[in-house]
Every structure is written in structure tokens, then in C-alpha cells.
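Single chain ahead, written as C-alpha cells, the form predicted on its own.
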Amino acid sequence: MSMFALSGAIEAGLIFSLVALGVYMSFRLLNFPDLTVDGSFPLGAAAAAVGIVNGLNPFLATALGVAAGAVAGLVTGVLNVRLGVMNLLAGILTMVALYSINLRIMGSPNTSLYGSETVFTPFESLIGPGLWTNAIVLAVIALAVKLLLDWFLRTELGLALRASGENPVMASAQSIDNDRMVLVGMAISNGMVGLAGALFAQSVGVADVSMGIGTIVTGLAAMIIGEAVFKARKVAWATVGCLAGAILYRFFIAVALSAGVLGIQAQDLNLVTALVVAVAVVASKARFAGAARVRLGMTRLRSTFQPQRGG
């Protein structure tokens, strides 16, 4: 693989990350199967794209990326919470509607930014122009948001929404509004999602209106690779495994197409991530469940060496 191919793999898996921190933030911690992802991705990038197009600055225009997200977000919210709708559906109706939306924020099926002043231009000028030069803007961009994202879940209000995704019976028993909740951590899931739609655009220089689709899969190929290489018991560890299996699916992923393993092929890409998921998954399972026999087997051992009291 060329050192174009591997940076290239690497800026992908760094922006797919930010997706893989709203995925964990919805489906993990919400658990809310949210299928917004592949509607406000694409969201995020129009956003940013139509604004830079129109001379808005390339940072005010990815921050109007992440407020774009996170609407869609809390639209999706509102369909659940306030109108009853079932979590899956409300996910797919919002996804389904953005598509719509997105055609009339571009105005065109696509967007192109080619000449135009990115968040990455400042960088180019005090790095210099480089092969890693948005990988490296990528890479703080992505700490720092898992950071931000660490820090919020220890606080009260984090720590109310990870009750409520955990426990909604018991959550409600302590005075926390579930609703309000749900709201709150769909809007920050989909804001961090508007935010990766927005500085992929910058980075390919494009944005389309069915740059989104599999998006979700992407996500959650790289949550469950993060969950299958570290045994991530704290926050702080899962969205470490987030920002880890990113960048390990995006790899694996550009090393197939590029080896030619088995014929893969550029349009094999969605066949390929789906078996990475499945595999992902099996693993996962394969490892919990080992670890599960280990620990009854232990329990087991203790109790037959544990002394007797007789009567």
C-alpha cells in the first residue's frame, strides 16, 4: 500500500471516528437504535460546503455542520419522545426527509469546494503543505472531541443521561426525565456526526447528497472493532476503542482494496464492510462468552476448595 493510500485510509478513519462517537453516544449509551446518521452526515457536509461556497468562514461553516446535525437529531427525538414514534422508525422517517432537505440546502446533488479556503488552509500555511497535514488537523480535532465527550459524561447531566439509557425505570425513580434525556444525547450524537459530514467534504473537497449511505454501518463497524480490541469497562476506554477501530476499519479496509486479497474490488467496499462487521460481531460475542465460562468456571473452583461448616 502507497504512503498516498495509507494517509488517506488514516483522514478517513480519524473523520469516522467522530461518527463512531455518535454512534456509541446513541446506540450505547442512549440505547437508541438511531438510523439519523446516514441522513445528518450528509447534512453536516451540505451545510458546511453551501456555506464556505458563499464566502462564510470554513470554521463558522462547520460549526453550522454541527448545529444542522444535531437538529436532525433532535427531530428524531421529538418523533420519539413527543409523538410516540418506535426509536427504529423515527431514525429511518428522519433519515428519509433529509435526503430531501439536503438536495434543497445544495440546491444540486453535489457541491464542489475545490479552490475554495477550508479549516484545513490555515494549517497548510503553519505546518506546510503535506501528505499528513490534515491527518494531523484530523487527529486533534478527533481528541479533542473525545475529550469534550469524556468530561461531559461526568457530569451530573452525562451522568443522568447514562442512567436513562441503562436504567429508564430506575433513572425515572431519581427525578431524571427520560424524555429530556433522550433529547439531549440524540442532539449531541447527531452534532458529532454533522461535524465528521462537514470536515469529510472539506477533506475530499466535495459534498453529496448520497455521501451518507452506509454511514451507520461504518460507525458501527468501528465501535464493535474498538469493543473487540479493548475491554473498555469506563467511558474513557469505549471512546478510546471508538477513535482505535476507526482507524483499524479504514485500514484494513484500504490494505484489501489495494492488495486485491481475494479480488476485492473498489465497488466490493459495502460487501467488505459488512463482513467486517459481522466478524467484528462473532468476536465480540465469542470473547464475552469465553469470559463468562472463565469466570463461572472460577466461581465453581472456589466453592468446591471453600471450607465446609458442619452443624
Second form
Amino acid sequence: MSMFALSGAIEAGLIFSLVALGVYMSFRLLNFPDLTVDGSFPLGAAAAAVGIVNGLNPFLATALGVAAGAVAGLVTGVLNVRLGVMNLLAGILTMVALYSINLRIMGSPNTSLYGSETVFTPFESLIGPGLWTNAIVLAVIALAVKLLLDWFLRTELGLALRASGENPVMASAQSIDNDRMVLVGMAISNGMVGLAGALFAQSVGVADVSMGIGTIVTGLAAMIIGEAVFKARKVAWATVGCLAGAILYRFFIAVALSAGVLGIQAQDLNLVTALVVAVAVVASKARFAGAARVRLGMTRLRSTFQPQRGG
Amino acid sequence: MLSVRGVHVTFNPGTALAVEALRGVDLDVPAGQFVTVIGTNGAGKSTLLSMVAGDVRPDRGRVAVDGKDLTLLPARARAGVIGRVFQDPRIGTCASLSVEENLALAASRGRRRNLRNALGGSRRRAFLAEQLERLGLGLQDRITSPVGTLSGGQRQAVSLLMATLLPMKVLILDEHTAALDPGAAAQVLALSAEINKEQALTTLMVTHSMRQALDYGDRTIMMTAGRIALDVAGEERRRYEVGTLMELFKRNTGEPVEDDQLVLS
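Next block: the form predicted in complex with its partner chain, after the form predicted on its own:
Up next: the whole complex, starting with the chain shown before.
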């Protein structure tokens, strides 16, 4: 594998670690299987790209991508908790609607950032325009987001959100508003995904309406790999796992692509990702079959994706 | 003072599955009184508690605490004045959160949660450790352990502490010792009685055991078919034996006690 492919894989890994953090927030902490992600990722990209092309400061344009993602998350949340649409369907509806909205935002299927200033530009003069400049900037951003999320989850509001996702009956007995927690959590989750989309567009130089396909599955794969590597319950380690899982995942994909393992090509990426997630879910089921119901990393995922047996 | 007036509750109204769970319940409980509630399955005891806690909204009637009408408030909005301990120890606590994090959740009950560190400074931590010490279970040494690693009895004791951590008015105990082994059950019951006395809490406790119903508290009510069939306190109650209750039960319902659990344990 060339150094160019390696730095590209690490850049993509760092960007998808933000998606993994978002997925961790919705799937794990809120217990909300949120599919908005496939729409909020290109939404963040589209908002940032259109902002930049129209002369907006790239940092403000990135913030716009975050805000747009957060609003998309709020829409899914409102559909679910205020209007009573089932959580899975609420996410799908927002995702589908966002496809049209992204086309409207960009006015075409894609927006090129070729030659435009991006968040990476100032650092090219600061660190020098090397192969690793983008990766260093992205690493700092990913780490900052992880630390911010860790901090939030230790606050009164963050702790209430974790309790609400795990045990809503107990949460309301402690005067926690479960609906509000879903809204807050979905906004934060998709805000992080919007950030990932905004950075991805600036990293590859283009925002494309179809770039979101498979984002959710990649985020899940990254989170699951992270959980397998760091078998920790503590939030700070779970978020480290999201970062490490995403980077490892993109690294393995890059290796498989460059070595031509099983003849895998770039277009097979989503198939491979889906298989990884399916195998992980099935493996967790096999591991827990018949065993005492211990709460470990994958039990939540299992209960989200596998039919419940009546008791 | 808890006041329940003319409460009717129907589940699945207007369908073939309609069940009248409560058919006109009136109950006044003076501040600090400990009431035990018994009755067969389906008599409405848990519905009564859920209605007071706010999980079930009555079709008719009112519920008030200290003159403040709570009838239309959801459970979370009542949590500032009403504390609950559930039958299943897993429901009252959060398994993946540590003991101190669970207590911190309870310490913020009834007010808006903000972006301050939930565990707070050393003062809050010291307060939480001191509260744990009151339980006498040595849990202050396991303050950072996930609650999921505690035994059922310990979790229920933590639930009880969480329910009563902040000043509140009414404590609801819904068969909170039914899932525990006899030793742990006795410990949690003694703790409940102690907290009721210490904090002068108005307490409603549903139990499946007639023995417990007479041994604990100041007053016993028996529910039958959604109504209060017996309400006994004071001198008269002290003379009661389990046999007396069973006799009254038979007279009220016209049938003998079939539920073994009511008699045994």
C-alpha cells in the first residue's frame, strides 16, 4: 500500500470516527436506531460546500454543516417523540426527505470545491502542504469532539440522557423528561455526523448527493470494532473505541483494496461493511445464547436488531 | 397528606378487553402515615399506586398531595413530591451507571438539569457517601461500581435511597421486596420503615404477604375488585391476626383465599 493510500485511509477513518461517535450516541446511549445518518452526512457536506462556494468562511461553513445535521436529527426526534412515528421509520423518513433537500441545497447532484479555500488551507501554510496535513488537522478535530462528548456525558444533562436511554421508567421516576432527552441526543448525534460530512467534502474536494449511502453501516462497523478492541464500559473508553475502530476499519479496507484480497474493489465497500456488521451481530448472539443475561457491549445492539422472544 | 377522591380507572375503554381496574376509590392518608395495601391479583392495588405516581391517568376522580392537585401531571412532573421503589430491582436503578452516578441522578430530581458535572464537587460526593453509609450495607466502599454488579437486595436498598434522597412527601413501594430473598427482604423492609419514621413520609406499600401487611406500618387497606373493601388502623389493627384478615377477606369477596402467596411467607 502506498503512503498516499495510507494517509487517505487515515483521513477517512478520522472523519468516520465522528460518525461512529454519533452512532454511539443514538444506538448505544439513547437506544434509538437512527437511520437519519445516511441523510445528515451528505447534508453536512452540501451545506458546507454551498457555503464555501458562495464565499463563506470555511470554518463558518463547517459550523453550518453541523447545525444542518443537528436540525435533521431534531426532525427525526420530533417525528418520533412528538408525533409518535416509530423510531426506525422516523429516521428513514428524514433520510429520504434529505435526499431531495440536498439536491435543492446544491442545485445539482454535486458541488465541487476544487480550488476553494477549506478548513485545511490555513494549516497548509502553517504545517506545510504535506501528505499528512489533513490527517493532523482531522486528528485534532476528532480528539476535541471526543473530549467534548466525554465531558457532556458527565454533566447532569448528559447523565440524565444516559439514564433515559437505558431505563426510561427509572428516568421518569427521577423527573427526567425522556422525550427531551431523545431530542437533545438526536441533535448532538446528527450534529457530529453533519460535521463529518462537512469535513469529508472538504477533504475529497466535492459534496455529492449520493455520498451518504452506507454511512450508518460504516459508523456501526467502526463502533463495533472499537468495542471489540476496548471491552470497556466507561464512556471515555467507548469513545476512544469509536475513534480507533473507524481508523482500523478504513485501514483494513485500504489494505484489502490494495492487496486485491478476494478481488475486492472500491465498489464492494458497502457490501463488505454490511457483512462485517451482520457477522458481528450474529457473533454476539451466538456468544450470549443460553448464557446469563449479562450487559456487555453488544447486548444492546442485539436487542435493537434481533427479534425479541416473548417472555 | 395524600388525598384520592372518587377515582375510576378503565384499561382499554370501549373495547372487548375493557377492564375496570379502579371503581371509585377514596383514600385519605395523613402526613407520615404508613399504609400497607393488600388484595388478590387484579384487585387494583398496583393500579392505585401507578395512578398516584402518575403512570395511569384516572377517567374520573382526583389525586392531590398537600392540597395540590396532581391528577393531570405526568409521572416525571410528580417525581419532586413522590418517590417510588419498583418490584423489579432492575427498574429502579440504572445497571451500567455507578452507584454514585445513580444517586447523582436522584440528587437532581425535581429541577432542571444543566451542564454542571453530575457528580459535583467533593461536598456532593461526601453527601452521597454519607447517605450510602446510612444503609449499613457497606456500599460506600463500592461507590464507583456499576449498580448492575450489586445483588438484588443491595439494588433495592439503593432504589429506596434514591427515592427518598431529597425532601419529598409520598413514598410508593410496589411489592418492592417480592423479588428478594427472605433475608434481603427483611432488611429492605426494616429500612423502609426506618425511612418512613425518620423523614415522616406518607407511605403506601403494596405487599403480597398478609404477615408483612400487619407487621409493618400504621394502617392496612384491603382492595377487592377495584374498591377498598377493608380499612383498619390503630387498636383494632393491633388485635388482627393473619387468620382475621383471611376471614374478612372471605366475607368481603364471598370466596376463600385462593392466592397462596397472600397467606404464606
